[in-house]
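In the block that follows, a single chain appears as C-alpha cells, in the form predicted alone.
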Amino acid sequence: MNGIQKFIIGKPLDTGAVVKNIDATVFSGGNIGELYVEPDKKTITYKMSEETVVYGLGETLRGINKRGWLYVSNNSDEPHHEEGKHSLYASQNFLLVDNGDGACFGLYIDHPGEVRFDIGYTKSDVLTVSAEDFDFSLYRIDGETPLEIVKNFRTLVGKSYEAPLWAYGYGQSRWGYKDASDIRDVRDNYRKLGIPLDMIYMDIDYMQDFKDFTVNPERFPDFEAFVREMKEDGIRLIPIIDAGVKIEKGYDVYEEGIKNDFFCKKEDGTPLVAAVWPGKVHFPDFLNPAARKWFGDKYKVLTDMGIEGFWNDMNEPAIFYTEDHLKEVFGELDNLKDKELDIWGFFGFKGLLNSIDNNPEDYRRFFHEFNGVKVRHDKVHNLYGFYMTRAAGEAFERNNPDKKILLFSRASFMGMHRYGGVWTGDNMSWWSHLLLNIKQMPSLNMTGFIFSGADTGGFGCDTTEDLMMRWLEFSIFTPLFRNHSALGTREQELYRFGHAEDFKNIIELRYALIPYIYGECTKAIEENGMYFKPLSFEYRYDERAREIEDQLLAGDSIMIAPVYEQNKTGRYVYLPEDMKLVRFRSFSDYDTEVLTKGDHYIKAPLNEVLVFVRKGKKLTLTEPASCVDKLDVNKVASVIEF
C-alpha cells in the first residue's frame, strides 16, 4: 500500500488487528524517517518541536492532543476516570503526529501486551514508546493531511463495523431493572410522555444466577414473548454477556466448556479459577479458534428468541480474584491477626486487601493457545476482548446472515472496530465526564470506533437535571446514545426529572438528526473517514482551531460546541469561518443567524441546543416518531442551509 511502511521488530504475534498485506523489513534498530528505534533499550523516539501535536490512542483520559502525559495501553477494569489514571478499557495504539509545519505521519504499534506512550511526560520535546516485550510490528503511515493518514491506517485495519439503523434510536438502561415489570414500567413511562424509545438494556439482573445465555424464569416467565412484546411496541431488548462462565455441575456453558478444553489454563493444565458476578468462574480462550466459534454460537440461545443486540462487558477481562491469590490474601492475613499495626503494616494490610481484584499477578496464572503456541495471558492481554466481540460478530454472519446486529464492547484493541462499536465505560455523573466524553470521540473515530458513545448522564454517582440535560445535547450527535446508571445511584431516566417537554425536544431532536447521523457515519465508514473531527482535521493551518478541544466537527456539514460546565447560561464559541448558528428549542422550533469568523459568546439556556452549519453545507432534518421502526428516513421536515 501506499504510503504505508512496516517493519518487524523482534518475533511478533499476528494480533488479527491488521487486514492488509505489506511488505514488511526486518528491522534491527536505527532510524526510521524521524523515529530512532533502539531495540536494547526497548524504546522508540521522536524529538517534538513546541508546535507539535500528537492526536490518537482512541479511547483514553485527557485531551484531543495526548501530549504532556503517558498513556499505558494496558486493557484495565478501571472505574475511576480520574486524569491521573494511564489506562482505561482500550488499547488502540495508533498516533498521529502533526508538527503544524504541513509535516504529519502516522505510527501503528501493532502489539498485544503493554506498550507505554510518554508523550512529553518525562521531557517535553520528547514522546517515547517502550515496551517490555519488543516483539512487534510497527507501520509508518504517511500522508499530506492528518485526514489522507487516518484513511489510509483505517484501511490497514478494515472496514468499521456497522450498526442497524435503529441502533441510532435512544436507549434507557440501567443496573437494576430486575424483571419484566420494570422493563415495561420505563416503556410506559416513556411513552406516556411521548419521549422517543428505541431500546431497554438489560443488565445482569436478567439472568439466572448471572451465568451467561441464561434469563431468570421467575423473573421473565415467558422471555420469547415478551421480547415479541415489546418489539411490537417499537423498543428492542439489548441483554448485557460477560467474559466469565460460572462454574456449575449442569449448566450446560459450563459442561461443555470443560469437555472440550475450551477455557484457559494455568500452567499445570487446570482451568483457571476465577471469581466475578456469579461467584466462581473460568474464562473461555477466545484465543483458541474452536472456543470461540463455540462460545459465538451460544449467543443464539438468545437471538432465537428475537433479540438483535448485545452488549459485551467485564471482558479486559475483570477479575474479582483468583481463587489462587485469594488463598495467598488469607494466609498473609492469619499472619497480622492479633497483631499491633503501625502506619506501615497498616499500610501493608490495606495494600493486602487492594490487590485482590484485577491483580497484576493473576494476569500471569493462566495461558491461552493461540496460533498453535502457548502463551501467557498476559503477553496478549489487550486482545481478550477484541477476540470476545469478535466471536460473537462471526457467529451473527453465521447464524443470522441476514440481519444486522447491533454489537458493541466495554474492552477493545485495534481489530474489534471491525466487529462492534464500544462505550466508554463506568464513567461518572461528573461535568469533567461530560467534557472527557466530547474528546474521546474523535480518537475513537481515528482508530475506526465509529459506533461509539458513553453512557449519557453518567454511570456512577447522583446525575443532576441539568447535568442530564446538556449531556443529551452532546449525546444527541453520537452514534450510540444511551442512558446508562448504577444500582445504588439516583434514578435517571427522563422522566423522573422536571421539564419533561425539554427533554421530549431534546430526544425528538434526536431523532430528527438520525438520516444526517447515519449517513455520516455510514459515510465515515465506506470512505474509511471520520464522522466527529477536531477543529485542526479541517481548518488545517488555523492556529486556534488546533488548540480547540470543546467544539467538534459531526459529520461533514456541522460543528457542535457543547456546554459543558454547571449553572452556564452560555460559552464562548470560536468560529474558524463564517457560520450559520441554529438554535434549537425543538426540531421544529428554532432561529438561525449567520456569524462571522471569530470568537464569539454564545448565550445557550438550558433546553436549547447550539449547532453550527458550515458554509456550501445544509442540515437536513426529517420528521421525528416514537421509535426508528416508524421513522420516515426520506421524509424532509426541513432544510437548514448556508
The other form holds:
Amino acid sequence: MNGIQKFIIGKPLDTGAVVKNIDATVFSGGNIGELYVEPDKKTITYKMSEETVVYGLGETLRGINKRGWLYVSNNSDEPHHEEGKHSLYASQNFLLVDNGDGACFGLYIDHPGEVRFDIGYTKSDVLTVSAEDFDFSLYRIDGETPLEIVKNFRTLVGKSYEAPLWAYGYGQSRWGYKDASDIRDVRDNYRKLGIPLDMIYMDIDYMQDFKDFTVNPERFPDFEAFVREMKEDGIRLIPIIDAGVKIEKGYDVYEEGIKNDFFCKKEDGTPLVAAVWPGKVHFPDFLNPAARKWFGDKYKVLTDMGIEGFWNDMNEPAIFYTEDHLKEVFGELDNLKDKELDIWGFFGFKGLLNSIDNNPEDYRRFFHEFNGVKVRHDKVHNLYGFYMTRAAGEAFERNNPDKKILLFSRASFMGMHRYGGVWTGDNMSWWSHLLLNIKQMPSLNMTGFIFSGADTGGFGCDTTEDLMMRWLEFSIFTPLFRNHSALGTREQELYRFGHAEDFKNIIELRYALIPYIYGECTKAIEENGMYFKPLSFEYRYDERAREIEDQLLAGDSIMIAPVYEQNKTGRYVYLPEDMKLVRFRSFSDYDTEVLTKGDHYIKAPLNEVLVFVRKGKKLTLTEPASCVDKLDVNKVASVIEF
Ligand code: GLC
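Next up, the form predicted in complex with alpha-D-glucopyranose (GLC), please; the one we just looked at was the form predicted alone.
Zooming out: every chain and molecule, the one shown earlier first.
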C-alpha cells in the first residue's frame, strides 16, 4: 500500500486494529530507515535531533509534543492522573515524528500488551520503543506532511465511528441520580432556565444491584414509558454498561455466561472471581467471538425500550480485588498481626493494602479464548475495552441497522475508533486537567477517535463555578460534550451555580455551532482527517506554531485559545497568520476585531468565548434550540467571514 510498509517481528497476534491487508516483510532486526530494531534487546531506537517533535499516542498524559517522558501502553483505571503517571485508560501506539526540515514519518506498533515509549526520557535525544513480548507488526507510515501521514495511517485502521447528530448536543451526567424523579428534576431545572440539553446519563444506580441490562423496577416503575416521556421532551437517556457481570444465581446474564462458558477463566478452568461495583463478578471474554455476540445482543434489552445510546465503563478492566489476591493479603495480614512492626514492616503492611486493586498479578491470573488460542490476559490486556465496545457496535449493526446509536467507552485501543468514541475517563476538577483535556484532543484525533471529550467540570473532587465556565468554553468545541461528576462531590449541574444566564449563553453558542462542528467532524471521518489539529499541522514551517500546546485548530475555519488558569482575565495568544477575533457574549451578541500575525495579549472575561476565524474562512452559526431535534441546521443565524 502506498506510503505504508509492514514488518512482522516475532509472532504477532492479530489484534483487529488494522483493516487493510498489505504485503509484509518478515523482519529479524536492523534498520528500517532511521529506526533501528534490535529484537535481542527488545528495543526500537531512533535518534532525535534538537528540532524533532513527536506527536501521537492518542489519549495519554503530558503534551501534544510527547518528548521528554516515558509513556506505557497499559490501560489503567487512573483517576488521579498527575504528571508523574505513565499510563491512562487507553493505548494508541501511534507516533508521528516530525523533524521540522520537511522530513516526517509515522510509526504504528500493533501490539495488544504492554509497550513502552521512552521519548527522550532516559536520553533526551533518543526515542526508544520497547516491549517485553517483542512480537508485533510494525508499520512505518510515510507522507509529505503530518496530515498526509495521519491520513495514510487511518486508511490502514479503517473509518472512524459516526455518532448521531443529536449526540452533538449537551449531556448532563452525575453518579448519584437514583431514580426517575432525580432525572426529571435535572430535566425540569434545565428547561426552566432555558439551557439546552439533549442527554441525561444514567450511571450505575439505574440498575438492579448494578447488574448489566437490568433496570431497577422500584426506581423506574415503567422504564419504557419514562424513556418515551423524556424523549418527548427532547432528552435521550444514556445508560452505563459495566464490563463485570454480577455473580448471582438466577440472573440471566450470569447464568447464560456460565452455561455457555463465556467468562474469562483461570489456569484451573474456573472463572475468575473479581469484584467491581456489583460486588463479585465474572468478566465476559469479549475476545471470544461467540461471547462477544452474546454480550452485544444483550444491549437489545435496552434498545427495545427506546434507548439510543450507551457508555461502556470499567473495561480496562478495572478490578477492585480478586478473590484469590484478597485471600493472599488476609493470609499475610494474619502473619503480621502479632508481630512487632518496625517502620519498614509498617510500610510493607500499608503496601499490602495498596496492592489490592488493579494489581498487575491479577491480570496474569486469567485467560482468553483469542482466535482459537488460550492467551493470558496481560498479553492482550489493552484489547479488552476495545472488544467490549466492538461487541456492542457489531450488535447495533446487526440489530439496529437503520439507526445510529451513541456509543463510547472508557478503555480503548486502535481499532475501537471504528465502533465508538471515548471519554477520557475519570479526571479531577483541576485546572491542570482542563489543560490536559485540550492537549489530549488532537492526539486522539490523529488516531481516529474523533467523537471524544472529557468529563467537563471534572469528575473527582469539587469543582468551582469559574472552572466549570472555563471548561465549558473549551468543551463546547468537543464533539462529545458532557458534564459528569462523582458521587460525593459538589453538585455541578449548571443550575447549581449563580450565573445561569452566562451558562445559558455558552451552551446556546454550542448549539449555534453544531452544524459547523458536526460538519467538520463528518469531514474528518470521511477523509481520514482531523477535527482538532495542533497549529503546526497547518502552519508547517512556523517555528512558533510548533511549540504551541494550548491553542488548537477546530475544523477548517477556526482556532481556539481557551483560558485554563484560575483568576485570569486574559491570556497571550499566538496568531500564525492574521485572524479575525470573535468575542462571543452569546451566539448573537459578539464583536469582531482583525488581529495581525504574531503575539497578542487578549482580554478574556469569564463569560466570553473567544474564537479566531482564519484567513479566507467563514464560520456559520444557526439559531440555537432547546435540543438538537428542534434545531434547524440549515437556518443561518449569522456568518462570520474573514
Ligand atoms: C467509574 C466511571 C465513572 C462512573 C463511576 C460509577 O469511575 O469512570 O464515570 O461515574 O465509575 O459508575
